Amino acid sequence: MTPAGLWSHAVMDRREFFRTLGGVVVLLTAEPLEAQQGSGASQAAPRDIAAWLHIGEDNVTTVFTGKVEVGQDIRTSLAQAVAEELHAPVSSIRLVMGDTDRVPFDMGTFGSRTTPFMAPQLRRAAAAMRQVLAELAAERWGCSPEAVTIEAGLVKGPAGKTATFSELTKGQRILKEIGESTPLARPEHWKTLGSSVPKANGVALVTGRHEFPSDIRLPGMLYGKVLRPPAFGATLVSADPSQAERIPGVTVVREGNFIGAAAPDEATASQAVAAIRAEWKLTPQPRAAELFDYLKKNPAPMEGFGGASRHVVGDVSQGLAAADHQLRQSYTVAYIAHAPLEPRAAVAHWENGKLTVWTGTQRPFGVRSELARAFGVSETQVRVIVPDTGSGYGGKHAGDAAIEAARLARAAGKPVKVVWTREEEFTWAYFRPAGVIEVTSGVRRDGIVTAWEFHNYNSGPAAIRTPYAIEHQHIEFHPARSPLRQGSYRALAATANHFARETHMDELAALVGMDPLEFRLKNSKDPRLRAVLAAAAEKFGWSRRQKASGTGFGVAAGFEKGGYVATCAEVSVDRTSGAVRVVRVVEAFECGAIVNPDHLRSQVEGCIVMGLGGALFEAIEFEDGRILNPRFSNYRVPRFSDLPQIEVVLLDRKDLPPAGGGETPIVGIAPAVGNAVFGAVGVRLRALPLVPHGLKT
C-alpha cells in the first residue's frame, strides 16, 4: 500500500501515523494541494509541514497562512521568517494568504498577533522542512545529515555535492510532523530577519498591477447596489420594485429587510435601487449631544470580556487617605470612522451549489462562517479568498459586502460585485467605540501616586491597567449599549484608556508641581517603560526644551500588545484664531527583537499620522439614527498640511521575542498632544477629539 493509500484508509490518528512510518515521508498523491488545506471547521493548528509549506518543482517555496495583508506588510515579514529558517532567499518564498480552501484555519488578522504567533509557527515549519531536506540529501549522498549544510537555498554535501530543494523533494508533499521543540535561530544570529527586506509585492502595487478586492472582475459579472434604510434601526414595511424591474438587465432581490438590485453596470444598478419605492418604520434613537450620559445609564451584559474587565489591588480608600492631594476627573472619547483607503468590496459567484467570494476582510474564516449561516449551507460549500486589501484598521472583521454580493448573485444566477460607496462606508460600517472614563486618584507631595480608581464605560478594556507602580488600584470596564454600531479599531480601546490615564498623570504632576517626565519615572518600576521614556526624551531634547509664548511640550507613555511606547510632542497654539498645530513628534517604540526595521518605522509613522486625526478632529456626528458627516468633505482626517516633523526611535531588544508593531504606536499621540496644549496655554482638554473646531480659550 502506498503512503497515500495508508493515509486514506487507516483508522489511526495523525500522530500515530507519523510514529508508524517514522523518518521522512514524501507523500505521492494526485489530490490537489488546495483540496487538503482549509476544508472542515477544525480550529486546531496542523502539525504537519505540508499544511504550511510546499516546495514546488520550480524551487519556489509556497507558504500557506490564514493571515491577510491589509497594508501592514506581513507578506514580507512572514516571507522573511520562512527564509530565515529555511536558509533560502526571500525571493524564493511565495505566500498564499487568506484563502479558506487552501490555508489552515486562522482566527483572523487582528490584535497584533501575526508577528508573535504566526511568524513562530511558520518558522518552526521552515526549520522542520530544512531538517527534512538535510535528511533527504544525506540519504541520496550516503552521508549523515550533520554533514549536510544549507545556504542561500542550496543544499551542500561532502565532496562538493549540491542539490536544489526541488531536486530533493521533486515537488511532492512532505509528510512529517513539526517537532514540539524545533530549534529556531536566535535573534543575534539572524541573517534575513532583522534586516530591511524590500516590500514583497511592491512593484505590483506601485505600477497598478495588483488587484485589490474592488478590482476583481469575472466573466459575465453583474454589479450590485443595496437600498439602505433612512436611519439605523429602521424596518422595511413595504417595497414596490416594479419600476426598477422594468429596467433592462436588472434583477431585484428582497429578503426580509434586505432589498437590492444587480445590473450589467454600476450606474444601472444605482438607477434601479433609486427607482424602488420603499416605506420604512423608524425607531427613536439617541442624539450625539446626549451620548455620554446615555452610555453611563445603559449598561450591557459583560459577555465576552471575562476577567480583563476588573482589576483590584489594595484598598483605594486607604490610598486616598494617605494622599496629600486628591483628584477626580472625567474624560470622553467620540465615535470615529475607520476611513479605510478601500471601502468594503466583494465579488460573489455560485457554481454547482458552492459559493466563492473574493472580499477584503481581516477574518476570512469568520466571513466563511457568516456566509454559511446566512445561506444555510455547510462551511465546506463556501470559499473566501482575500486579495491583498486596501487597509482595514480593525474595521473589516465582518462580511457585510460579501453577504450582500452573495444574495444578489444567487438570485441573478451570475457573479455579482458589490463595492460600497464612501458614504455607505461612513454610515453602515461599524465605528471605534465612544466612551466615558472616570478617574479618581491620590498623590503625595513628593509625587508618589497612592491611589488609582479608573472606570471605563463602553470604549473597552484593552490596556486598561496602569503601567505605573501604584499600591492601591481599582480598575474596571463597564460595557454599555451603544447607540451606533461599534467594533474593533486599531489598538482597540488602548487609545481611549491611554488618553485618560496619561492626561490624568499629567494633571497629577501639575498638582504637585513636578516635571511630567520626572513624575512618570518616579512612579514607574518597569524597566521597559523607563527605557522608552528615556529614549524619547533624549531624542526630543526634553531637558533642553525652551518655553516660548504659545508653544507647549507634552509627553505620554504606555504599553500594549507586548510593545512599549513613549511619545513627546511639541505644539503651537494661536490664541487669536484658536488654531492648534502639532509641530514635532518624537516617538520611541520597543517591541522586542525587530523583524524589519524600515517597515516597523513605517508602521510607527503611520500610527502617529492616523492617531493625529482621532486626537485633533475626527468625530462621528449623528442624530435621529442618521450620520450627519458621512463623507470626507465633512469628516476631517489628517492632511499633508497637518503633519508634524516625525522622528522615530526604535529600541531593538534581541533578548525578547518580537511583538506586533501595527497598533501600540498609535496610543501615545493624543495624550502627548493634549498635554502639550496645556503646556502652551494652560487649558486642560479632556475630550477626544481635542480641537475639532479650534481651541476655545
Given for the second form:
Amino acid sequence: MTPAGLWSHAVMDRREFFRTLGGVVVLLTAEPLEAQQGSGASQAAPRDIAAWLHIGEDNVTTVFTGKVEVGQDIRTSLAQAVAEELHAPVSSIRLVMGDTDRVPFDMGTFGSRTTPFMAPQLRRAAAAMRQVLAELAAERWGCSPEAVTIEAGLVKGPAGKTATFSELTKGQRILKEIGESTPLARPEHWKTLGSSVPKANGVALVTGRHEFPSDIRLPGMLYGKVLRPPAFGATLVSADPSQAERIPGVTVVREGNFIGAAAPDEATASQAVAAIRAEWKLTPQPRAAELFDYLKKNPAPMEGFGGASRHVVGDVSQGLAAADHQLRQSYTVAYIAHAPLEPRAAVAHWENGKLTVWTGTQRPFGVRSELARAFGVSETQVRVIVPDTGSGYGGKHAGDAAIEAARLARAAGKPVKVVWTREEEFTWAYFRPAGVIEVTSGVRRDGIVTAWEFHNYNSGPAAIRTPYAIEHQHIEFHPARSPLRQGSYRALAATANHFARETHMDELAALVGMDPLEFRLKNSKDPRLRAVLAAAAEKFGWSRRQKASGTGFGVAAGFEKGGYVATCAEVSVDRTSGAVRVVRVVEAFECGAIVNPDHLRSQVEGCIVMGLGGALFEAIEFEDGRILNPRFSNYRVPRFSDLPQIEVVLLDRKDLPPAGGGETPIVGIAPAVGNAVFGAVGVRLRALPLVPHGLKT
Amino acid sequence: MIELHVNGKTYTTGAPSERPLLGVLRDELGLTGTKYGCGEGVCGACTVLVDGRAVRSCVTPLRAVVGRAITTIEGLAPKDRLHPVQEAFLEAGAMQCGYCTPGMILSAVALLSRHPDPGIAEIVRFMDGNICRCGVYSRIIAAIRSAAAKMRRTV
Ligand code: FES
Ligand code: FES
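In place of the form predicted alone, output the structure of the form predicted together with its partner chain.
Every component of the complex follows; first up is the chain already shown.
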C-alpha cells in the first residue's frame, strides 16, 4: 500500500501500513468533533485518527493534516506547535496538508478552528513522539527515560551521550497511539510557540517557484472553459455545438445545464465555447431595489447552523418601560465578494477510474464528497490535493471548478485544467450575505442600556449576541431566501452584527450625551472586552487627541471565536467633495496566548485593510440575475492609496489557550469608521458600504 | 513564429502576435510565477519587466515585446540567490497567501530602478495598480523602503 492509497483502506489495514513505514509513527485518536459550523454540507466520516506524525530516517518529522494554507500562515504555526513539543527546530518539521489520500479526515479550514483545535492535537502527538524518542534512547544507553533530555532536535543522555532523532528511529517500526489527554507545554515555558518564526515557504513565494492550484500542469493537459448562463436561474434549452466541435482538438461536453469545452490551449477553449450556439430560458429574479424588503418577506426554513436562532433573557417590554429614551433603527449590509486574487482553479485527471484533482479549496474532504456524488463513484476513488492557495477568506468552500475540470477531463480522456476568469469568480462564486438588522433599545439617562431587541434577517447568526451586560434582551436571527448565491465570508456575519450593534451603541451614547468609549465601558462587565477597549483607546489617545475640523474619531469593540477586539478610527471628511478618508486605525486584539506575534499582527493588519473595503465601498451590484460589476475595474477593493496609518496592539494572555486570529479582527473596522464619520460631520450612516460614492450631505 | 527573449533565453512561439504575453509565459513557457488576477490590466498580478519597466502581461500583445528583454520573477535573481527586493519582502513578512507577491516584487524593482530612494507617497502612487487582497500593503511599503536602502548601500 502506498501512502497515496492509505486513507482509502480500512482502519486495521491502515495500522498495518503505519507499521511498514519504518521509523516512528504517532497517531492521535480523537473523539469525533461536534458538527462544525459554516461548512455547508457536513459529513459523517470516520474520525478514528485525527493527526499523525512520522519520523523517518532523514531526521525530518512529517506532519499530516487536513488543514490547508490559504495565507493565514498555519503551515508555519502548526510546524511551530510540533517543534515546541518535540523540542526540535522548526526547520526539521515538514507539513503535508490537504491531500485527502494522505491526511486524516478534516472538516475544513474555516471558523478560526486551526489554532484552538488542530494545533493542540498536533502538539499532543509531538509530545508523545518525544516520549518515544526518550525511551528509545534510554534503551540504547541503558538508563531511565527520565535521564534523557531532548533539546533543539538532539537527544542527550548521561556521560555526554548524544543521538539524532534518525539515529534512534533507524530500523525501528514503532506505532504509538495516544488519546487526547497527553499533557502540553505551558505557554509561559514556550520556546518556539510564541515567537515570530518566519513564513514556512517564503522563499518559494518570492521566487515564483511555489505552484498555486492554478499553476499545476500535467503532461498532455487540456484547458477547459464553461459556457456560463446569461443570468442566475437560467436553464439550458438547447445547444448546437457543431461549430465548436469542428475546431481541431476540441471536445464539447454537455450534461444537463452544464456545457463546456476542452482544448489544447486556453484561447482555443474560449473560442470553442464562444462558438456554441445555446438557447437559455430565463426566470424572473428579484430586483436589487427591493432586496432588503425581499429578505424580510421571504423567510427560509433552515435547520441547524444558519437556521433560525433566538436568545431571550428578561422581558424587553419591561426594559423599555424602565428606559428614559428608546431608539429604533435599522441597518443594512450589501452582498460583497471575497475576490481572492487567485480565482478558483482545478486540474483534474482520471486514471483507471480513479479521479485526482488539484484545486484551491478550504474543504478538501468536502470537495471530495462533491466529486464522488457528481460522478457516482465512491469517495475512495477520488483524491483531492490542495496546494497552498491564493487565499480564500471563506470563499473557497465549494468544489465548482473541480467538478467542471473533472467533467471535461472524463469526456476528453486527458487531464483538464479550469481556471475561472475574474468575471466568473465575481459572478459564479458565492457572496457574503446581504442583510437587514433591526434594533430596538432603551437607555437610562445615566447611560445604562436597559433593553435590547435585535433582529437579523439573512446575514447570519455569528456574533449576534451582545457582549454588553443588558438586563432585557431579545436577539433573533431570521434566515431568508437569498436572491444571490451566498456563503461563508471571513468572520461570517460577525461583521454585519458588529456593525449594527456598535453603530447602535454609538447612537445611544449620543442620545444620552455620553462619550462613546465611556458609554461602552459603563455597559460592559467583561474584563477582556474592557481590556482591549482600554488598550486601543490608550494607544489612540482617545481622550487626549485634538480633533481638526472635518475629522472625527470612532470606536467599536466586540468578541467572536475566542478573540476580543477594539478598534479606534480617525476619518477626515471633505465636505465639498464628500470624500471620506480613513486616516488612522488603532486596533487592540486579544486571542489568548499568542502563537506567532508577527503573523498575528499581519492578520490583524490584513483584516483592517480588507474590512475597510466592505466598510467604505465594496458592494455587488445586480439586476435581472446579472452581476453589473464583475471586474476589479468596477468592483473597488482597497489599494495602497486607501491605506490608513495602522497601529496594532496585541494583548498576550499566556494564561488562556490560543484562539484563531484571521477573522475576528475584521469586525470592528466598519462600525469604528461609521462612528468616526458621525464624529466628524454629525451624519449617521446605517448601511454598508458606508460611502460607496462619497458622503452625500 | 515569434521570438521572445525571456530571462536571458530565447524562445519561439507559434501563438498569434495579438495574443497577450501572460498566457504564453504561463502555458507555453511554463513560467507560472507570473499570475493571472484580472486580465484587464488593473491588478498587477501579471507584472513582468520589459526592458526594465513594469508591464502588465495580461494586456500586452506578443508583438509589443518582440526583440525586447522580458524578465519574469523566475529570472529576477540568479539561481539560489535572491534579489534585495525579494530579501526585503521576506524580512518584512510582506505576504500572506503570496499570490500578489511576484507582481509586487517586479513592480517594486521597476520603481527602484527609476527612483532609488522613493518616499511613501511615491511608492503608493507607483504601486497603486497592484492589488493585495490579503491587505499587506503597509508591509510591502516597508519592504520597498528597506530594499531601497540596501540597494543604495551596495551601489
Ligand atoms: S492580471 Fe494583468 S493586471 Fe491583473
Ligand atoms: S498576499 Fe495574498 S494577495 Fe497579497
